[in-house]
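In structure tokens, one chain follows: the form predicted alone.
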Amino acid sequence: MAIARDTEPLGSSLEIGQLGLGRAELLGMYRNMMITRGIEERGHILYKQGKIPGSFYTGRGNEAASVGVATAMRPEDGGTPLHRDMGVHVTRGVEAWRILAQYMGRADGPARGRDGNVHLALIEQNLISMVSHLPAMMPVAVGLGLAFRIRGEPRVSVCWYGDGAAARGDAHEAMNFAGVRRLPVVFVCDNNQYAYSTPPQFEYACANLADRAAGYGFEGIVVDGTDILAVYEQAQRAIEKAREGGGPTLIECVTFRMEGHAVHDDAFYVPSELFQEWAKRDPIGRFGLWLSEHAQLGEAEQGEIENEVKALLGEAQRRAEASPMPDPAELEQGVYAESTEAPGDTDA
């Protein structure tokens, strides 16, 4: 039987209104959706051009779960999105020639060229970046809001990670240290159907990933990960009640990955109805029409943002390509943690 509270859509201008979105603030939304899918669509050309070091990974399919949940945030607020979750970034305020910048290893990307091409966070932004291990970011995360704690901050740390990830024993310790203390932590859980090429029913025996918050002390929330407004109401709820002192919640954004795990993975284990059905729910998609339903977006103005988004990107890709190859003299910088004092040094 479920254990967590299984959400419901929002259906109404008035709803959206109560919870404190204007009209600006939902074509904010609806651009970032866009934005964060063009950056990952030129990521994906870039790689096919031999630009892209590495392997490249994308999150097709949960930009309304990434922008509706960093929507929510506060700019005080911490976190540690994964590769699916480009859209915090761009809502953050990443740049998207930082990013692609970043995606072709040159110095003007968040890691300068030190790390993997998805490997980015701005600290500004109050991020950090992520590690191949995805789960080892729940603690660090976990952390985050402890240090927040610590301080008397009314921060809120926001933890990201995906349903393979669910699996791994660093998930339970940090949402186990998380509920017996309290901690200003809200877990998201991108459940997009397949850990690489494992389906659900091989992966978790419960009926939602989201149940698993009960057994921690905390709240479970299941939502539909591809309608962007019900994500941000129920994290917008979840961070404020972190804020306010009522602890930890888990939301599980039931989305599903509309690409392989990587472009090296042509994802041939996926029943192909199952694309044809989720493509059906397209994130991008589903909020253009329910603004031009409850917010009249027409025709010409959706083209005008288009329009804008394709010319923003294509700006950034020239200007990212532009920007020069890291210099091997400056390798450690920002590496190592440096000291002004000499080992022993005292204040007497």
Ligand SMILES: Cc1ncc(C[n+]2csc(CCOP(=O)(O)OP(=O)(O)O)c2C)c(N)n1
Given for the second form:
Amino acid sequence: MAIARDTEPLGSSLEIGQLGLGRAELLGMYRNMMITRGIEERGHILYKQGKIPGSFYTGRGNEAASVGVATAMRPEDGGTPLHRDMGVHVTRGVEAWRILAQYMGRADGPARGRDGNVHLALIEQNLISMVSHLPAMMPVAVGLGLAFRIRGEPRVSVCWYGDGAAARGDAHEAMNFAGVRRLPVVFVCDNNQYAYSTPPQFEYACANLADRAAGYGFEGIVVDGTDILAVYEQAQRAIEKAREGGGPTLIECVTFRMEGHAVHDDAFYVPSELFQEWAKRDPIGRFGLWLSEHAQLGEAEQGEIENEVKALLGEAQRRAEASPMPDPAELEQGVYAESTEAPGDTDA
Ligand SMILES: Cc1ncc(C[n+]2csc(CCOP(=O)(O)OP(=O)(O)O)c2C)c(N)n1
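Could you give the coordinates for the form predicted together with the named molecule, as opposed to the form predicted alone above?
Shown next: the complete complex, the earlier chain at its head.
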């Protein structure tokens, strides 16, 4: 039996107006989705050219979920976006060239060549960079919410995690603590339906992952993660509720991982019909259609946006490839906490 609330698609432009999104904001969201996908497509090419060390991960199919949630955040809010959430960094203003530089381990990437290609976040944007042990980021996001509470700051922490991460103990600890303390945390579960090769029926026995929220004493919502407006509506509501002291919400964004787990995985275990079915719900295609029907996005303007994004990415790639490799002499800088001398310490 499902316990979480299911959301409806947002249909008319009237409802969107009520959300406070004007045409410029709507087109900005569309552009951010396209830039996100374009960065990841360029990443594939760079990987094949042998320019990206290690493996390479994308969030194809998750652009509406990542951009939708990030658009609802305020700059002072924070969180822990993961490898499917590049749209969060794009929406919060990380320039495309710096992300491509990060992919290639260059000095101008946010991790300055110190960490793997999707392990990036700018602390000045209140985002904390992920580690590979994905659910381990959940208590970190909750800790961020606790810090906001202790300092009395009206800020919200967003905790992203996947369906696979939901099966780990850290998820329980994080949600229980956030629920007990009614912390300003919004849990966003990117349910892209496969944890590597494990399908949903071997991941959880409840109808929806959002059903678990009730057990922690807060609200759970299931949203179509390919519908950016529905995601935005729920995220904005949950974030503002948390800011006002209403406690956590769990938003489960249902999407589909449109590629293998990473480039080294051809996803042979996913039935091809599923890819075909979810391709019809491509988040960028859906939003483009909505904009043409509700926001007078004509072919000419659409073409202009596409060309603008293409030019931006071409320039980004050029600039990223011109970025130097990090200087080995500075390898340890920014990796360990800097030691500070205790007052009164002397060499004697
Ligand atoms: C402790 C640990 N075990 C295994 C892995 C390998 N691994 C990385 S991501 C992943 C699946 C994650 O699934 P999910 O949380 O649903 O996120 P998704 O990648 O599907 O978006 C696995 C098994 C890891 N990084 N860390």
